[in-house]
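First, one chain by itself: the form predicted on its own, in structure tokens.
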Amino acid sequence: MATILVTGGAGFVGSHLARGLRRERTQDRVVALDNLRRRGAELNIPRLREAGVEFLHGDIRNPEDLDEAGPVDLIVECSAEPSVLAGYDASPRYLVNTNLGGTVNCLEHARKHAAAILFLSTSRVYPVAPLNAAAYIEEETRFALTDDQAMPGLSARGVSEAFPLEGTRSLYGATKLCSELLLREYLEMYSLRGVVNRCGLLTGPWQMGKVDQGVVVLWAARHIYGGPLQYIGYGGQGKQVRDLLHVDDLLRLILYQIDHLDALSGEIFNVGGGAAVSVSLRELTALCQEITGNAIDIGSEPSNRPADIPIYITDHSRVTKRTGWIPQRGVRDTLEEICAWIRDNREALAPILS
């Protein structure tokens, strides 16, 4: 029996992975550690326990809390302050202490126990200015990348791992990139095993969507409960594009990586839905209206926010070539599942999403 520690384990991604790991790896002990800072995380505690996952209330900023989990064989590091806007209008201390200091504590815990580590990073490690310089065309409902790009690692397929890292990206992206660098040093220096997954826009049921993180769930919730929405930036037309990654697809990849850690250790992968699972805000609105039967007014703010980019699509060619993994969940079926989840839990979710 192995012990798997999932940090951020009551959050959207962490709770889904913890429950899935316990379901698929029945011989293993799975512990979910979370500080319950994000509202809605408390709703996942009964779900974790029902799945046979041990819940530990703790904070990765405190090494003693990690010690409460005891010796571990694998850490799945999902904890983070995930907002790209964090630190712009307030102190970045929590962001830095969690996303960077917390990673150091997790790496130290891995070192002490010779544990492997799967680190969930972000597409936001790529710098903003070069992404904004990407060549794209404006179509009726979206922006679209062209194949003729000046930057390496960029094509109509999206952004690959070869995209340059020189430039600024937001404190959120910077803390994640610093954590990646530290992790690779730990792997080499202490003969550990680990993989970095630079995830795109993750979504699915049980995500407590907000304006700055979880936009797909937020969009669906507003069409069910009502409330304001805005197209912000790039003319306020809602043509910004992101690719979506259903958390089930991420779970499938994590399970594969655990079983093939010796072969994959040290790798960095861009992980996302790719061009086939991409959507603009305008297209997302049309789908929400169709699925819910509700139409709401969408405001328009032409000005860009800090760290905004018009289009980000993950080129997942590398991880597909190395593992055979490809995303299976499309935009529409993901959105239908999210809307069904909100309706089925309408009363419980109303204080958070309405």
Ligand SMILES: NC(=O)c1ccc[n+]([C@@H]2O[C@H](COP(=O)([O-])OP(=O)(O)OC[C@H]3O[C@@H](n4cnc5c(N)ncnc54)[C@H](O)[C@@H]3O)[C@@H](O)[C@H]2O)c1
Second form
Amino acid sequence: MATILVTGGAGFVGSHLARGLRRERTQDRVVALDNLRRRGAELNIPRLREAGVEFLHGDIRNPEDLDEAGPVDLIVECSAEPSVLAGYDASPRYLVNTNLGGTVNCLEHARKHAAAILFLSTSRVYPVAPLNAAAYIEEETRFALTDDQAMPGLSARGVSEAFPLEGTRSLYGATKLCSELLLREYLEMYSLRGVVNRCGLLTGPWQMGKVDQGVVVLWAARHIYGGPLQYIGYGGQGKQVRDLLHVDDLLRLILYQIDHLDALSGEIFNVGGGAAVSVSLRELTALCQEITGNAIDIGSEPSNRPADIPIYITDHSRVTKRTGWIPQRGVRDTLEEICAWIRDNREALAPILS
Ligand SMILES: NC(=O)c1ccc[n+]([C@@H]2O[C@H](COP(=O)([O-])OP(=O)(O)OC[C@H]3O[C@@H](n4cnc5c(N)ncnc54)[C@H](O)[C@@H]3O)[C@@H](O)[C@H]2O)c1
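Please show me the structure of the same protein in the form predicted together with this ligand, now that we have looked at it in the form predicted on its own.
What follows is the entire complex, opening with the chain shown before.
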């Protein structure tokens, strides 16, 4: 029997992975540690317990809290301040102490127990200015990358791991990149095993979407509860594009990585739905209208938000080649599932999503 510690285990991704790991790896003990900073994370505690996951109320900024989890064989590091806007209009102290200092504590915990570590990083490690310089055309409902890109690691398929890292990327992205670097040093110096997954936009039910993070759920929730929405930046037309990855698809990849840690250790992968699972805000609005039957007014703010980019698509060719993993969930079915989840839990979710 192995013990798996999922940090940020009451969050959207952490709770989904913790429950899935418990379900699929029946011999393993799964512990979810979370300080419940994210609003709505507390709703996941009964769901974790129902699934047989142990919940530990703790903070990765405190090494003693990690010690409470005891010896572990694997850490899945999902705790974070996950907003790219964090630190812009307030102190970045929490962001840095959690996303960097806290990750170092997780690495130390891994070193102490010779545990493996899977790190949830982000596409935001790629710098903003080169992403903004991507060549794209404006179609009727979205921006679309062209195939004649000057930047290495960029094509109509999206951004690959070969994209240059020189430039600034937001403090969120910087704390994640620093953590990646430290993780790789820990793997090398202490002969640990680990993998870095640079995730694009993740979504699915039980994501507590808010204005600065979790846009797909926010969009769906506004169409159900009402409330303001705005197309912000790049002319305010809602043509910015992201690829989505359903958290179930991420779980399949994580399960594979756990089973193949020796072969994959040290790898860094771009993980996302790819071009086939991409959507613009405008298209998201149309889908939300269709699925919920509600149309709402959407405002327009032409000027860009800091660190924003017009289009991000994950080129996941590398991880697909190495593991055979391919995202299976599409935009529409993911959105339908999210809308059904909100409707089924309308009252409980109202204080958080409405
Ligand atoms: N959701 C996405 O689209 C996305 C995309 C790329 C990367 N990621 C990464 O995936 C991971 C999970 O993100 P998420 O979407 O589940 O976010 P989330 O906010 O739902 O989950 C993060 C959890 O970490 C907890 N947490 C925050 N600070 C903590 C601390 N100091 N100690 C212990 N727990 C703490 C929060 O309470 C929350 O439950 C993060 O590392 C994030 O950066 C997410």
